[in-house]
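Take a look at this single chain in structure tokens; it is the form predicted alone.
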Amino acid sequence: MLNYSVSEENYIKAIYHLQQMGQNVTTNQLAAAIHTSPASTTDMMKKLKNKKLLNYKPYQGFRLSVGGSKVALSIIRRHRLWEYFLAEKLKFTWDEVHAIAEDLEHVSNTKLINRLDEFLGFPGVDPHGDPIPDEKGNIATHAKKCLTDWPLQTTAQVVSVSDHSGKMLELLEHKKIKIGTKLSVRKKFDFDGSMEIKLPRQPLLTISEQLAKNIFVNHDA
């Protein structure tokens, strides 16, 4: 695989992320993901088209190509792996590992991504609960649902967050919430969407909504 700069590859993995949504992916929407102007994300389109990275046209928007699509995976199982690494093995905890692994990331010896891999045991998730692509680009889905559609009294299982910002791991470390936490939401209150949920031999807690829709659980196994 042809290398590529840190700048190329962090705008190749924001594409990735923000055409999952399923709508070709904007300058402005792709600007303000990556902190920069849309005259600089343009230049940034034109040469990744140049490279045969990115189906793009003027005022349509743009998608990753196969070859992109193969690309933004590639990137985004080492940054998981460094994450499930530092996590693990260096105990760093979760709202530590999202930034060191963006810089990880870009470190692309195919070598050691897969020595790193077997090393872990080939995991299946990061410590966020995203999965890992494996080395052919394969990566799994897992039925999961919002906390916010979830029914009362039902219990489920947390198996990812989408907010991997600090302060959103920071806030959900101090309501005892993880990866694997078990939980049945009590209560739902129009007012403001908040949430009244019970955690195993914890008191009954209330969440904000805009904590809630970060939160994606699936049945308890």
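Numbering follows the first chain given and starts at 1. If you're wondering where the values come from, they're calculated on a predicted model, not measured in any experiment. In this text, rigid core is short for the largest set of C-alphas that superpose within 1.5 Å between two forms. First, how it differs from the form predicted in complex with the DNA.
- With the core held fixed, the Cα of residue 25 is displaced between the two forms by less than 2 Å.
- The Cα shift for residue 38 between the two forms, taken after rigid core superposition, is smaller than 2 angstroms.
- Taking the rigid core as fixed, one finds a CA shift for residue 213 smaller than 2 Å between the two forms.
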Contents of the next structure:
There are 2 protein chains.
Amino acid sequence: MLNYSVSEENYIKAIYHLQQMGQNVTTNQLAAAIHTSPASTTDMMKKLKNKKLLNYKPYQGFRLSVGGSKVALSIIRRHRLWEYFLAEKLKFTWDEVHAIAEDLEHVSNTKLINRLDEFLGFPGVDPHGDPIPDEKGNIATHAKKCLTDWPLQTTAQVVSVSDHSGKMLELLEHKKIKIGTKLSVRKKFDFDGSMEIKLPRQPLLTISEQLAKNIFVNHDA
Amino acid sequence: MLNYSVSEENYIKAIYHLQQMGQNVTTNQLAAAIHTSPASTTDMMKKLKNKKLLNYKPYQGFRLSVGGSKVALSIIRRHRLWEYFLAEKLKFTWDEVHAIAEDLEHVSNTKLINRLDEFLGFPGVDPHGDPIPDEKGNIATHAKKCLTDWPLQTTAQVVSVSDHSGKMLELLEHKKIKIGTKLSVRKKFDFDGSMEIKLPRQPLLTISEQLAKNIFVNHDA
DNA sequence: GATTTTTTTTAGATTTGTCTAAATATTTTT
DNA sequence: AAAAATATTTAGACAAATCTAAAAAAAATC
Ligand SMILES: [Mn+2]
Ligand SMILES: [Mn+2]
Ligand SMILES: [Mn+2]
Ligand SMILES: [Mn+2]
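Please supply the corresponding structure for the form predicted in complex with the DNA (the preceding block corresponds to the form predicted alone).
Okay, now the whole complex, with that chain kicking things off.
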């Protein structure tokens, strides 16, 4: 696989994430995600189109081509393996790993990444519960659901969280919720969307709708 | 400490190494070391001078300032810690680590590097035997000597090697010489500079002048 | 369906790091 | 001490990635 600049990689990865949720990615969306101007984004889209990483027609938004998706998955693989390394081996907290991995992900040496993967014991998910693509770009798609959409009185297991901030981590630690935690929703209140949840051998907890929106669950494995 | 671009860091590090051996570093020397044109080098020297990292007067060559040396030592610290990680944890061979560390060294997050240092057990030297600066920029200066200058019949210990290529590694492995190996020089031949050396419990070995020039030794610890 | 608003693209500049070719300074040789 | 050779700097250009402001296209509103 060819090599891409740090900028190109950041755009490619951002498009990948944005196109997960919805149709074509728009210029403004991408510009906001990457903190550049829409004008810069258009320039880069032309370039990535030329390199056949992108399907792009002016004014129509864009999607990654098959080749572009492969590149994206390789960047995501690097990012998540480094996140795992930082959390597991260097004892960084959850909210610290993302920013550092944002830089490390651009060191694109295949042998390095595969050796790192092996050293870490081929982890399946990163510290936020997101799956790590394998060398060929295969990525596990566990059908997770937002906690707000989970049926009442049904045991669930936390599989991932979508907010990676220190503030969210503080709250989750206080409530003793982490990736893998089992819980069930006892009651939901329409007034503010808050809910009462039950963890094994713990008193009932109340969590806000805002928190619930950032927690993703699945059936107890 | 401020942040510098990848290019700036590569120049700074190269100057540091070049000025170790001799007086002022010259434009052509540096251009050759970094694989750029002399013109580009002059441009960069002006820039680094402006940033007070360099003492530079046109046509007179350059040396790092105190501040510039600190920056250089911080880059070298990152480089050598990653080299150690790659060799020790990811099982890369000696000749592979340098190229990868050349990229990793530019991820300049102090906390990352200090945690890595701790994780590795605060190693004193990198896989080639070169000392690793500490957080404050202190670097051990063991007074090593080139094997070609070592007195005959005197026990020596290999402390470092200056060629990091796979070809040199192949030869050293064949001769069973590595960092820490004890040896003494039995005989030197003026004709081609070759020498016979003795390792404990091994038959006499002959090595070329070229090899001896890249091996550095010290008194048996 | 015309008008207004929003989105996207284009035009033109700027910064960084690089190059080649030409000019200038220094060093070496005669 | 001139002349020749070498080293260094300057001049001018270019690619990449960014920006702001203006123009053009699309979408939303009336
Ligand atoms: Mn990044
Ligand atoms: Mn993550
Ligand atoms: Mn480097
Ligand atoms: Mn080294």
